[in-house]
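In the form predicted on its own, a lone chain appears below as structure tokens.
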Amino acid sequence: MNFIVSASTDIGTTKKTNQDSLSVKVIRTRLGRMVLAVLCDGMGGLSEGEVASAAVIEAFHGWAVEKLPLLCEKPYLQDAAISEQWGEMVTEQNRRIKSYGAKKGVRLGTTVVAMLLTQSRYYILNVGDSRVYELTEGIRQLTADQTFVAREVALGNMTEEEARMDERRNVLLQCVGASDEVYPDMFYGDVRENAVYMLCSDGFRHEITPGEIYDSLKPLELFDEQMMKWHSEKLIERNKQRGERDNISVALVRTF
């Protein structure tokens, strides 16, 4: 299996700052090529989300140069070992973020949506409502958003499109930095060859159509690096033209 990565990010129409902090790596290890990706959105409407988001992207990196190549001494990576591993660098980055807020009297937070492609597995952990994407002859959302009216439509008092017009479609049920308590979701799967895994906050998916994303993104689009910035640049101006307002963020990794 091989990789292409890229990351696009935009600060939008209206912020003063991009909040928003993402990374995709090719990495070499033991068992082969993996790719790490990770994508944070920093609470808009709290101070300093831009410190939080990065202070995550960094536990990650610091996760996949310490952590990693050991794990990788065994002849597979286990799922049990990166969720454990994984749930306790995001509690950690809970307990530090909030004890940054307090001492500077601010609240700050952010989602987190990792992911790990190996040569044949994928793992992805989700706080607050970035998602994941696959893309191959159709486009799969690959995580649940842990938002009230997510909640709302697992209960069936919500419909789909209820939830997409609600005013509350933004508020989360917990996020890194700011949750007494932080619980990420965990999921797994086969990766495919000649797949599009695409990584995005909320900002990059409120004005375009599931449907404008795959058109662009799908997996014939997307031949080299360029190509994948050139359609991701394109479809963040898409979102501007139609009124987003928050930071607009994207990841892709194209396997063949």
The other form holds:
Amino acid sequence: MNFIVSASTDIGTTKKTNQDSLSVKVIRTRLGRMVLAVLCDGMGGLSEGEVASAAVIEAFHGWAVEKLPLLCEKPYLQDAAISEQWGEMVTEQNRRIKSYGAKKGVRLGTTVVAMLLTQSRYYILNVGDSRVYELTEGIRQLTADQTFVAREVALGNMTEEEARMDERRNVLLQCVGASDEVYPDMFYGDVRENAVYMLCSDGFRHEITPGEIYDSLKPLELFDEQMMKWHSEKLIERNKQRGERDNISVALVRTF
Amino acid sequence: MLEIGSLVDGKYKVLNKVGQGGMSVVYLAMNEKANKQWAIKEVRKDGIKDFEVVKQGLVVETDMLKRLSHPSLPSIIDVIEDESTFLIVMDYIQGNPLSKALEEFGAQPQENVIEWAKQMCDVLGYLHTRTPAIIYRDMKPANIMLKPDGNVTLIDFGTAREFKEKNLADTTCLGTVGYAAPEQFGGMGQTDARTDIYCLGATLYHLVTGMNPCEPPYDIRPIREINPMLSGGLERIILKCTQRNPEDRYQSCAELMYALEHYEEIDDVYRKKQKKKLGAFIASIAAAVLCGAVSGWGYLSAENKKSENYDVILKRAETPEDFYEAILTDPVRTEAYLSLNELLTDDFVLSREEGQILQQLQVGLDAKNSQGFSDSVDVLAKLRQNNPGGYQDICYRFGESFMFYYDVNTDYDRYSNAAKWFREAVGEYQVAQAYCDIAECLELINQYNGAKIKQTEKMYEEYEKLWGMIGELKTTAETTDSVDSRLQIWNEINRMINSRVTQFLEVTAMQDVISVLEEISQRSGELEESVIQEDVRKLQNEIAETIKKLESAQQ
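After the form predicted on its own, can we look at the form predicted in complex with the partner chain?
So here's everything in the complex, that chain up top.
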């Protein structure tokens, strides 16, 4: 299986800094090509949010360089090994960012959604409200938001519609750097050929619908990196036109 | 930033930086003239977007706070302001916040938590009763200082209100907004005293269980689910404090304080104690009843034990002796009888020896009595007495075993043995009565047949009766729900006719016999259940043979 990747981010219309960090990388390993995509939506006073989001991205890079090759020496990747190493890494980042914040007297934190695509499986770690979608014949959300309203909806205390309007829609259940303990969600599955995997920050999806995302980013539309970039930026512009104020980021992985 | 060692306002020498919050830094300072330590809180300019506006708020706020005086609140004694900084001088509180105690030791002892809760409730009540009422809004372990003397003080109470409002435009994390009550996200207007009560409840939950309600599973469960040793009274208080709907919580700190002071009284243990006291009061009257109750309890627990034993024995039972043991343990339960019957007939044959094992039950089982002597126990009598329905079931099943599986040559033997059991089951089972009648008939025929002087005439009278009974049996078959039983009865009818072809032809016309058989054959063919198709075919073949036999006998 082959991959084409792209990443786009925009500061948005109102914020002074872009606290989102994202990275998509094709990696050559003994087990064939893989893609590591990580997207973090930082938060915190003034310029500190991007410190948190960048730190987590760095940690995942470090993992891909140091730990992943060791895992690839085995005949196949083990789900448990990845979830364990990622879990430890996120816990460690949470501790570090927290102590950094304590030292500087600021509160900062970041969401993280990380996805590793191998020749057969994908692995996703999620903390917070960034999302991964799979676009094939249709569009499917692979992650579950760790937000207060998502939990209320799941518990039946709120409808989807109420959740969208609720004042608490921006309250995360947890994030890296601001929670006492982080409990990341892990998702696994098989990688589909001729599919698009999309990672996005919440800014990318508030104002546009999954249907619109699918129309622009479906596998048929994306045949090279240029097209991927072009479509991503078009959607980011549409978000801004419709009044989105947050930083907007999207990363794409096209399989073929 | 204040410099360590610098003199503030000509009075306070800054000794050390002791704390840092989101918008403020706290220093320890010494009033060297009075030789007294104070805390100075510096509101940071760099953390605030519009410092001037905030400062105006701070002035109003601190002016109000200066008028407060409560043992669990640090008093604000001075406010120093200029263009660049805003300093609040207040009591220096020694000790550590409760969040630190939680971090280090986990859940806190219940008695301590309740004592702290009362102090917090008191200070919140004090704030709520000011005019205008002051709502704290940010109750959490990190804001409660545990002093060396064991008392607690509410800290972080001097920063402007604006900061306390949750800023929801940006993404925030549940952990950083504290134990925000559901209504707290709606802005200032909707929060009131009950908001603080919610947060205090969440704080108590965290303190007493060590579980942060802002972490998975993000909810406040009854505390005894986490630690069963905790008080049921405290559990009720915490649950009531943290109801989603403010209407369902304690409506004021006074109400909550009353509950905290009497938490033991809403405790299950306390209620039990009270009941005991009541029990002592009426003890003299109850004594007689109690004696009866004790013996009843003894009996019941013995029964309980018996039932446990029974289950164990039955589970392990393999030989007929094992089943006897189970039956002796509790003759009133039917499981062991039925299992024994199944064991003996699982090969579709009940041999003479196996038959005797069942018949032994009618005679009585040997058991050691309490003196160690062997005793015969009439288990079936006990069963009949205490479980009449079960007794009839057992007798019917055993009757069937003899009727259909008993490995003897003559019908007469089968019937007479089966009838011994069927007779006991006639109340519940119609077909049992029919079999008993036939058995009686066969008995008479046997007698007449075996008599020295053959009484052929009388014998044929009995055969005539027998023919009538076969008709009855056929009718009974129609009313039986179970397909298996119906097949068994039809088989039995065919068997009876087949072995008495000539005799029946003496008392009835061949056409009658044949029509009975053909009807059975046809009716069995109508059965739809596929599993018995083979049995049906077998029956039909046998009936065909019987019919041939009839025709040849007629000739």
